[in-house]
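The chain that follows stands alone, in the form predicted alone, written as structure tokens.
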Amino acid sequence: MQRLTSRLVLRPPTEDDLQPLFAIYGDPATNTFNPAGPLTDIEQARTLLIRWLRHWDGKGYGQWAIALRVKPQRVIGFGGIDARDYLHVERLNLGYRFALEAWGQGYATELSQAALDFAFVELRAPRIYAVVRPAHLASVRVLEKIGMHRDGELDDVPGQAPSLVFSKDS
């Protein structure tokens, strides 16, 4: 199920997205705020991609491969809504990661708003969550721009400050 925004193509990932997935998730710059760090080999990327494909098969939605409408064959990021377990509850979670060259152009905000619209209208979700590291100010601003608000903390990284939990109701 492909979706279009004013500038983006959002589509389910395919096995052909393995290389762009590894390039984006393996880039140290895109993992600056990820305590787990970048993926270190293609098999980690394959495992992640398989998990995303299973999520799509089981739930009918998940992380999208993101491309520009003017260059639909070139993936610039991955993101969307998926079901995640945290605080002992399955929650619909908004997340994204973009290639470095896509930063600072408003794509995260555009993707995030489209993901919220999809979740509230088509999934009829009552609430969407997002978890962000406290030092990741750019992502905090994106979440605030799309109307999400602080909804607590999640002590998910031992020895580090808790992540910030944001949410928005439909």
Ligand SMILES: CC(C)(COP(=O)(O)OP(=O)(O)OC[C@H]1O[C@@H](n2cnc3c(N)ncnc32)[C@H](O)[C@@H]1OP(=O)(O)O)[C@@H](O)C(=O)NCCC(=O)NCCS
Contents of the next structure:
Amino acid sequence: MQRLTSRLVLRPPTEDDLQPLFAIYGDPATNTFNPAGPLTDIEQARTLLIRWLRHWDGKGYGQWAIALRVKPQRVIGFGGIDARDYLHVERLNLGYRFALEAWGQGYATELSQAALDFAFVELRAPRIYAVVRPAHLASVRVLEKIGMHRDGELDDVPGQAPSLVFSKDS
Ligand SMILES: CC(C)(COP(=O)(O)OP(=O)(O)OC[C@H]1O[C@@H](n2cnc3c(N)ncnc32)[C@H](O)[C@@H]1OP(=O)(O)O)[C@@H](O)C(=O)NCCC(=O)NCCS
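Now show me the form predicted in complex with the named molecule; what you just gave was the form predicted alone.
Next comes the full complex, this chain leading.
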């Protein structure tokens, strides 16, 4: 089902999103703070997309493909809520990755607020989490703007500072 925010269209991904997914996830600029680095092969993008589609099939929600309402055919990013296992439990986790051209216009904040509203109201989630690298100040700022707060650390990158876990209760 397609959802609208004031400026964005959020819709479930399809197999046709492979190219924009690879373009965005394969761009070094969108992975500056990602220890795994950008995707280097379209088959990696296909594997990721298949995982997202299975998550949608199994749970009825997941990562959205994101476009502008004024240009709905062009995907500018991916993001939303999915279930992730870390620190010994499955958590509903907020994530996002936007094309460079879309940065700095409040889209991540708009997407993230919509994702929280969806999770608290429609999934009746008691708490939503997010994980961010400590140096990623823009992403930390997005999480703070939507009212998330520090809720521990995740030692997920060997030999480097732990990631920060954020959460917000419904
Ligand atoms: C991080 C990202 C999602 C931000 O998207 P965006 O649409 O530009 O975010 P918004 O415009 O909604 O908000 C960004 C906020 O961070 C601030 N910001 C940007 N760069 C910053 C920096 N270097 N230091 C501190 N704050 C910064 C902005 O000023 C803004 O805050 P403000 O509204 O108070 O001015 C986007 O850059 C992106 O997709 N990056 C690549 C993927 C990624 O890193 N995903 C997150 C993984 S945890």
